[in-house]
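Take a look at this single chain in structure tokens; it is the form predicted on its own.
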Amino acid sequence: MSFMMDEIMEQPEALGRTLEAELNHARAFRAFAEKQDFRLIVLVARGTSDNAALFGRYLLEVTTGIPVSLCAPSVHTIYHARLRLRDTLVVGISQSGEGSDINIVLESARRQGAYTLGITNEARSGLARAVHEVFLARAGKQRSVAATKTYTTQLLLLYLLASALGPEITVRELSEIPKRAAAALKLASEVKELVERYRYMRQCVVVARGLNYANAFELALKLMETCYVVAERFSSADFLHGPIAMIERDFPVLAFMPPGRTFSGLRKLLERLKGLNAETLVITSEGVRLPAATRALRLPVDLPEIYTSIPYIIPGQIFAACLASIKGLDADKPRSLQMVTKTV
């Protein structure tokens, strides 16, 4: 078994310990960031941490009403611009928290009047020592270049971030999500046979939409980098708007499609992939009917949409690092990739 299965199992033990040792920071933030009445979220982030960032921002916006931007690093590393960032929060996302641009842009924000918090797994880290204060990922040693466990742990702590700033992420609600990554690894035996079927995949596309976007580019980057696939990564919407040209008979779609308000789109798209005779599969929840001859992973756990991202990308995540092990590549050691890119 390669480290990023070993690391995929371990999801359900690292999220616990992250909820119960960062569950008090959140409650002290909340009456902080009362004071503060942030009037924007600023997050910033590379790599898998942005697909992180990406699905902190819808989660963020949904739940606390404060707008959110996704920071373009250049404009503080080359460009040099002076923003205007009183009242802001700026959320940095690293798993190292070495990331030179990250670390710079946190620097400069904080400079600019900004109220700076990190998120990583390294508590001794550039990104730690730079920021107001950390939100700490319990996720332990990743031993694998390419990111899961830490993944989730970021998504865990935005909740908790969101739980902060606003009322509609619950304490309740989130306790349960380690058992409902625990409920999702049941799929794996299910996903091992399946892979056999994408062994010659050489190109694809993950749709989604709402609060599972961000793990249609967090699946995409993990077939990239493990698998040698070109996955190509849409909203389900902007999906309509041009792409869907380049569908033809057997090109695999790859779906996530919880029960809930982005439901209804994507069935409809579903719907008009069948008629292109795509190659469909979608990552569902036990009694969700479907178009007829779409191939479904269904998790065995029912719960609101909100709370899906964690539970959802953790089947992605086995058939990724599945289709890698039968394509004969170590999905530990992806080539040209090393576990810390710095970039500026």
Given for the second form:
2 protein chains.
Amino acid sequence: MSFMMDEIMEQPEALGRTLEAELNHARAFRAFAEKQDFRLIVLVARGTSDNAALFGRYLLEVTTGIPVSLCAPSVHTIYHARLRLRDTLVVGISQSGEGSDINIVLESARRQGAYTLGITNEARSGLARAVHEVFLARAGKQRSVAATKTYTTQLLLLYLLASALGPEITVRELSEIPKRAAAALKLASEVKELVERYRYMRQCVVVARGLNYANAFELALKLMETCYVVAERFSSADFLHGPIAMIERDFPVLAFMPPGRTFSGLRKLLERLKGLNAETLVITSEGVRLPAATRALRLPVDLPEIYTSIPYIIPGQIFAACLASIKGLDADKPRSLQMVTKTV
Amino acid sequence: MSFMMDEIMEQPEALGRTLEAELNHARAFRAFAEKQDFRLIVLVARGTSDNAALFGRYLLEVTTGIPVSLCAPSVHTIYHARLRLRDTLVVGISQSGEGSDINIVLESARRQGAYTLGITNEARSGLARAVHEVFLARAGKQRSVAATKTYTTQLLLLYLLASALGPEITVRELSEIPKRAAAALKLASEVKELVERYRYMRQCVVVARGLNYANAFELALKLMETCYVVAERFSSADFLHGPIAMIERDFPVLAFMPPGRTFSGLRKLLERLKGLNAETLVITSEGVRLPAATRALRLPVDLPEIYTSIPYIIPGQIFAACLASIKGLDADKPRSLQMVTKTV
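Now the other one: the form predicted together with another copy of the chain, given that the block above is the form predicted on its own.
To see the whole picture, the full complex is given below, headed by that same chain.
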């Protein structure tokens, strides 16, 4: 087995450990945040961590009402802009904590008056030293270049942050997450069989909307880096504004379809794709039949939409790891990549 | 010739007309904005207009110091979040002004205390009615489904907005834009010859950084919707955090390489891609030799980096229009698309 698959399997424990260790921290942060009255949240990250940030963008706006901006690092690192960041919470996310551009942005934001918070897996990293406060992931050492358990623990810490900044995310629901992740892992053997069908897939599109939009980015990134599939990713709305023209017979479209507010829009898209004779693979936990889907992976667990993001990426991670394996590729060591990528 | 190519050619006039008509408006807005003292700018758009918004994000942060957030429409239209938008300027961008989700966001933002501004080509649209104030593009009627002149006039209006909100963008430089667009059009015959080489291109990556990052999105979108090429788009920094693993011998990478702050990073990437035996096509106006590039399109004009975005997309637009043509496709009527896409 690959390190990647090992680390996928470790996720229930990594999530449980992280939740237990940081729960009181989040409670304390709630009191601090109430005094601070943040007017804006800026999230800064790269790669998989940037996909976690994209999740945080939706979760934090939807549950706290505080506007969120996803930072463009070059504004700080290349153009040296001085932004007005008073009353702003700037959150840096990095597995290793050694992304040089992320740390430059955090230091610059701190000088410009922001309160800075780091989400990282490494307590002694440059990121941990640069920020006012660290929410620490306990994912254990990451040995595969393709990040999996660090992505989901980052998502969990963003839920904890949301629980500190608004009323909607509750500890009771968060404590269900490790169990729900374990339920998602039960799909492993089904995914392993299914993946044979995609042995020769060279390109695809991954779509989702809202809280699962980040998962579309993350699954596409996993497919690009471990399987060398040219994987595009779109919100199902943006997809209709142009890219759908690419779709022809047999073109594979992967879709995250949680129950709740994004479901009916995605179902309509699925029907349209069936009309174009595209191949569709759906990840869902919704019970209704989906006759328009070519294939479906059903999570054996009942989930409120807002808590789907962590369990839903798991069959995607397994899909990428298994597909890499049957393509004869080493998911742990993608060509051209290192564990820590330094960019400015 | 296609409507698309006609409209590409109309851009110097469309830009000149728009600039002349809106210059005094921008001056008046400056006085208003000084009183308002905006703390945050939110940009909301879809499709090509969303690529214009992505440009606005960089331009406005770099030249005004006001933080910018690219709106996730579903936060408003699907999750019905109530964001704290006091002291916020919300800018909606839409060619037709009839994007239903954009208009819903603008109405909701207005109720939540934001000042709303619309950038549109249609003075009598729903968008124009929804906002406090309109910056009106004078691109003339758009007849091709693939937007070109409306994209560059939207960029121009974002420059005008930046000139009203900060000191860096000057009217003197803006008045050069129509001429510089005309200079870029001189590449048409060279592009038409070059495009033969890409007759069988099925997938590619477009990269850029900072102020031209939006052009990477826009060129990729043009290639997807008019040529059905699976075109990925990345910041050259994000590209190194995973997707570069896709690159193998002959994989085409298109790059915007303006002079200035992003040049050296892109040159390094180009050399790395040469090492991977990728095919690279560079759009640049920088005079230095680029031995690592497989092909280069050189704009015959001297440009400060901050004013490259409009001229640089033009050879990209021509490239897409010509490639569609030699692939035997109708760039004006991409399959599966309509002129106005309505999403919620």
